[in-house]
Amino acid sequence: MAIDDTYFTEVCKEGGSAFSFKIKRKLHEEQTPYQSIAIYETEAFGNLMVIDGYVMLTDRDNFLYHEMLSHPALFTHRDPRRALIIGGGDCGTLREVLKHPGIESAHQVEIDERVTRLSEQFFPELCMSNDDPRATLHFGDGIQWVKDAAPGSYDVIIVDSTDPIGPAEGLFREPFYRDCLNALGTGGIVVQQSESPLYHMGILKGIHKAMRSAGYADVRTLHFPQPVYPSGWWSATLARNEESVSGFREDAVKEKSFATRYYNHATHQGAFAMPTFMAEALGT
């Protein structure tokens, strides 16, 4: 089928593939000091955010990413109270974190304030918890924030970043993970979005190597569907400072007081099941 200017298309060169959305209109476009941001209204996926030509999120399927980046880590920790989100400017991950009644504080550090302000305008359902008294929004360098953090100041650190290019490149390196390790309290967990297992195994292997070299006791990757990202299959990688990532508060998941659309105790268990090629590549 021919693709014309009524479609937005993201080409994934490394995968030899592309994904297109039929669009109704462009809602907004601007160049910030950090990146270009465009917002489209699509025919089938609701609003679409694009940064530097790459799809960031849509109304239709963002719940998959936001739920799987946050809840597995939070339910693996024994008693998470202090959360830090690096990136996450659309605030969807923050919303999921604040669903947990035990969370006492959630700091979000996003380098580009315009991502958040445009999300408030075009994706308001993701920003519904921004005024929660437990939430604090900071706009600055997340790498420096973690470097400056007091030892043991967080229970869970969630790295909700873009691909490892430009400002996000340092978020995938050993020095950053070492600083996260220092900032985590006993039993602390860091979770990093870790790209497509099918297209980006080199990046995923690099994350595992860097986390292990930084001193974490255990590193595990979970995976989940994500239709609008390259290959339609995405992952997140968890590392724990003093014990295994295996095991989670299964009864707490079954009895949770809030709704989720994808995440539950069964998807938590299934997400950590390693396909053969992943297990071989990652040495798990």
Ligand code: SAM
Contents of the next structure:
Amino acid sequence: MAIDDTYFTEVCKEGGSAFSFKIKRKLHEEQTPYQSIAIYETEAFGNLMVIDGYVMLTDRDNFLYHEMLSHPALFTHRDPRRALIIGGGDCGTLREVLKHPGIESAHQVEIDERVTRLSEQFFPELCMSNDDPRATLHFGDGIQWVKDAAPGSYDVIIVDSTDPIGPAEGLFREPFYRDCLNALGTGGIVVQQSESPLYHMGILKGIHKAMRSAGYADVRTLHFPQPVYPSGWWSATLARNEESVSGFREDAVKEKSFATRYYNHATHQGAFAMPTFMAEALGT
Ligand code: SAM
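The form predicted in complex with the named molecule is what I want next, because the block you gave corresponds to the form predicted on its own; please supply it.
Zooming out: every chain and molecule, the one shown earlier first.
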């Protein structure tokens, strides 16, 4: 039940909760071969993108998610040069990745080209790096892309996906993580957006189990606030071949040449601090 018809509401059945935005107007709505996409102008959060009724991002708070999905992994890897983003069609993660001067190539594989075209139109600041010569935008299934990738061809793989339903379901499974492992070079890291620690511990546990049985040496979850996602608290899970995820290039973070709004050396450390219930559930 919406507050009134001037609000967009996302109901989260598994959490028994809902989050509403006061809407100024609907800017766009369409059904693509993959999903329904709607864009709203809100009173307080800028523009809002909704896919299949689920909030994807807003102007106001997307920096939290995009920064925490990309920089912790990129500053944990010793020398990341080749990045792959699966999903991420809004291009916010791509923009963060390309802030790293050491990145030589960033491939983005999004299944639905319309997400990117609408983001270019309604979230232009997220797409400001799309013309960077290091970036290549592919439109297709990320699962197949990773299966076909040459062994050792990426340093960091970021899975910026929708929830584990529909075309994204396979992105949360062991065979996909095994293909990622094969596609990663020495010390390579895969990062998966891993839902809410409060509402989705079953999904988080499943990701840890699938990554461990795929053969990664270390799997760790970080967490951060995300007001517009269910429970307001979100996570990303990192898995690394051959070595530990803990430890990062702290001096490089302190001296980084680009601006971030949430990410810094202290939030990097804090994000990996495990609340007791998470440590018990995940065994980390
Ligand atoms: N961060 C957002 C969230 O958690 O709500 C998701 C951002 S991004 C818009 C997610 C993208 O993943 C969508 O655009 C969707 O089309 C894409 N996607 C889903 N399954 C995919 C697959 N198998 N391969 C590539 N992209 C996929």
